[in-house]
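Here we start with a single chain on its own, the form predicted alone, put down as C-alpha cells.
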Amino acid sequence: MAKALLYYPGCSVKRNSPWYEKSALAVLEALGYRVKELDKWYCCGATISLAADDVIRHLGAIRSLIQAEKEGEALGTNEMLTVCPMCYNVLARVNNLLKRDREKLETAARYLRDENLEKYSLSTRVIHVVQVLHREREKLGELVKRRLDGVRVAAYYGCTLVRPKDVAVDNPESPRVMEEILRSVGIETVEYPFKTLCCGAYHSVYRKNIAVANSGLILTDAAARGADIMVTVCPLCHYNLELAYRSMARKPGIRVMYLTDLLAYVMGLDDALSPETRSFLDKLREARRELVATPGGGNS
C-alpha cells in the first residue's frame, strides 16, 4: 500500500523550478509514496519574521498548516512535504513557534476567524524531501538502473536546510545526509569546506556582486577538488550558483543540478528530466566510462 504524503509546493518551485518538482515527485512515487498536493496553500512568507510579536507576518504559513492538518486527517498522514528549503524553514519554525507559545495561536485566531483555530491541534509535521530520501536510502539503492562510475558529486546545503539548529535536517556544522543519499545509489561524493556557506541569497536582486562572489567561491573550490556536478535542493541556491557560473570569465568544469534530477537519472526516470539534463548526464556517463576503461585512467 502506497504511503501518503501531503505536498506543499510553494511559490518559487511552481514558478521557476518545474523540472525540480517533477523529478522530486517522480522519485518519491518510485519509492512507493502517494503524494497529494494541498488543495489550498498560501505563500509561506519566504522568510520568518525576527520580531517576536509579528504574528501577522506568519498568517500565510499558519493557514497552510491548518489546511494540512485538515487534509492530512482525510489522507491518513500528519506529514507535510516541502521541496524548497526556504518554505521548509519558515513552515517548520512557525509550527514550532505555535507549539511553544499558544498565545501566538490565540493572536492568529483573531485574524483568522473563519479557520476554527480552536480545533487546530498542531499535529502536522513539516518535512523536507531530503529527510524522506534519507530514510529511504536503502530502497533507493535497490532502484538504481544506471551507474555513474567515475562521476564525482559535491553536495551543497546552503543556509535554510541546516539553520537554525531546531529545524536543521542534520548537523548544521557538518551535514552528511545528501552525501549518504548519493552514496546509497553508488555515486562518489567530494568533500569541500563551503557546503553550508551562504550562496548570497536575495542579494542577487540588489547586490548581485555578493551572490556572484559567494557562489563563485563555492563552485570553484568544489571543482578544484574534482567534482563534476554540484547538487542542491534549493531553487534560490540553484539560481545564484548558475548566475555565478555564467558570470565567470574562466568557468570551472562543474555542472549545477538538483539532487532529485541526479537520482531520477540513475533510477531511469527519464520522463522526469529536462532534455538538457538528460543529454548532459548521458555524455558525462559515457566519458567517465571510457576514462575508467582506459589503462591508467581515472579522475585527475
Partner chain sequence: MDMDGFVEEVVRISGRNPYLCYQCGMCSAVCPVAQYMDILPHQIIRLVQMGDPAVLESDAIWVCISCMACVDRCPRDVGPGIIIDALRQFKLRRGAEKYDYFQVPELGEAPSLALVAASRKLTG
Second form
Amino acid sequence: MAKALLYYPGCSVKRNSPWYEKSALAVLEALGYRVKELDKWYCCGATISLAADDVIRHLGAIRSLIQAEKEGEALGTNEMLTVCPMCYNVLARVNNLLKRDREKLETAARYLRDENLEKYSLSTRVIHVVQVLHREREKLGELVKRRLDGVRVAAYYGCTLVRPKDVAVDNPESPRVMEEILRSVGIETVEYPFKTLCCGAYHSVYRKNIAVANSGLILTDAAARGADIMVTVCPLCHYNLELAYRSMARKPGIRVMYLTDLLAYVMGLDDALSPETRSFLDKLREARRELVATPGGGNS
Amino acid sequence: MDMDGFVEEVVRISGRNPYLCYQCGMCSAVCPVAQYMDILPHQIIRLVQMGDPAVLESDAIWVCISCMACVDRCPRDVGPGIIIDALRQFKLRRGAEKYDYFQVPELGEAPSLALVAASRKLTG
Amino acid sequence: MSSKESPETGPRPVSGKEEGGKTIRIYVMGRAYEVPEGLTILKALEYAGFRLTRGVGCRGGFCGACAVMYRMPGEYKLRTALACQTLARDGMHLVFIPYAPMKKPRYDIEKLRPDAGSVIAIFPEVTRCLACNACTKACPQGLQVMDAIQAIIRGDIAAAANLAFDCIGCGLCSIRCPAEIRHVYVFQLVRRLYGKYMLPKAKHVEERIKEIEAGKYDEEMEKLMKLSLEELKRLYMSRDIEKA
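Got the form predicted alone; could you also share the form predicted together with the partner chain?
First the chain shown before, then all remaining chains and molecules of the complex.
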C-alpha cells in the first residue's frame, strides 16, 4: 500500500503559488506517496498568536488538526503534510502548545462542542515537505532523469522552518536538510551566511523597504558566491525575494524558484513545471553543458 | 490610555520574565530588522524593566516581525520577541490600529499569508 | 427599533390577562408584552402594537430585513433569527437588528478580476478572520459563512460564491464577527464575480442580445409604442398563454 499523507495546502499555496503545489505533489507522488487533501481546512493564522492568554487565534489551526485526526483514521496515517513553512510553523506550534497546556485544549474543546466537533486527542503529527524529501533522499537520487552539471544552487530557509527550536526541521543555526536533498539528486550547493535571515515577512505589504532590503541582501550575497538559483519552500519568501529582485537597478544573476520545481525538473516531471521555469532550466542546462564540454571552460 | 500596571499585564500576556535580562545585547545583535528600529530590542526590555510606558510609544515594537531569532538565542530565556509581541497586544487590546489597509497599493497582489499575518500583528 | 408609536395603536405593555386563548410574555428591549401563543415574532410585535417601517419586508423569509437577536430564559446563548420565520416563545428577550451599519462600496465590475485580490483590495478585513465561526452560528439561512470567507482567503471564488448563494443580506453575521467583516457586501461581490466571469455564458441569451442589437425587434417595438392604452390592454388580455 502506498504511504499516505494528509495534505494541508494552506491559503497562499492555493491562491498565490499553484505551481509550487503542483511540483511538490508530483515529486511526492513519484516517491510513492498517496497525498490526500483534507476535505476541510482553515487558515492557520499565518503567524501564531504569542499571547499566553489567547485561544481564539489558534482556532483555525485547531480545527484543521481535528479534521486531520478524523480523516487520518480512514487513511491509516497521522502525518499532516504542509508545504508552506508558515503553515507548518503555526500548526506544529499550536499542536505542541495543546500538548503542554491541557487547559487550553479543554477551553477549545468546550468552545467547539457547539459545532459538534470532537475534542482533539493530540494524535496529529505536523510535518513539512522538506522533512519528507529528506527522509526519502536516497530514493530521490534513484529517480533522477536529468543532470544539472555545473549549476549551483543556494538553499534559503528563512525563519519558520528553523525557529523556534522546538519545531525546527534541522539545526537552527546551520540547517543542512535542503542542501542534502539537492546533493542527493546531483546538484551542487552554495554556502552563504544569510540562509536563515528573515526575508522581511509581512512587511512587504506595510513597510516594503524592509522586505526589499533584507531579501535583496540574501539574493545578492548568494549570487556573489556563484549561485545560479535560489531555492525556497515558502510562498512569502518567494514573493519577497522576487519583489527585491524586481526593485534592483543592477540585477544579480540569480533566479528564485521552489525547491520542488528544481526536483521535478531533474526527475523529468515536466507537467508539474510552469512553462517559464522549464524553459529557464532548459536554457541554463544547455549553457552549462557547453561550458563544461569546452576545454578550459569548466571551473568545477 | 491608562498605563498603570502595564508591566504586570505585559508579563502576564507574554508569560515571560523581563527581569531576568542582563542586557547582553544578543537580541539586538541578531535582530534582522534592528536597523529600522528607533530603539533596539535590548533597550525595549530595559524600559519594560524600569516600567517606563514610553516603550509603548516606540515604533520598534511594530517593526519586530516575531522571527524568533532573539527568542531562540537569548541566554537568559527572556524571549524579547515574545515580550515585544505582548507590548503590541497591550496597545491593540486598547484599540490601536497600526495598519491602514487602504494605504497599501498592492493589497490585492500580496500573498494571503502576508495579509493575514499583517492583520494579526497590526490590527486589534 | 424602527417603529412608530401613536396613542391609539402604539405598543401595549402588559396590562393583565388578555381575553381568550393562551398568551405568552415576550420582552422587547426589556419591556414586557402579552401576546397570543403561536405567532411569529413579527406578528407578535405587530399584535403588541408596533408599526414597523424598517425591519420588515417580504414576510416570507427572502428579503433579510427582519433580523432579530434574542435570549431565552436560563440560557446564555445569544440567538439570531428572522422575525417573520420564527415563533415567539414565552420569556423571549429580543431586539430588532434591522441594519448592520456598512457603506456599500462602489466598484466597476468590468475592471475587476475573479480572484481573491479583487475582493481583498475592497474588503481587506476578510484577512482578519479568526475561524471562530460566530458568523455561521448566527446565520438564519444555515449557511457555512466561515467556510465561504475562508474560501476567499485561499482564492477559491467559485466555492465562496456557491457557499454564499443563499445569503439574504440580513447582516447578522457581520454584527457578530470579531474581525468586523462586511459579509453582506463581500458575498454580493463574490457572487457577481462568479456570475460574470466564471459561470458558462448562456448561449441563447447571447444570441438574443445580438438579434436585439441588430434591430430584429425594432419594427415590432415601434408598432407597440404607437398603440393606445386600450389597444395595449386588449393585446395583453388576448396574448398566447401556455396551457397548464
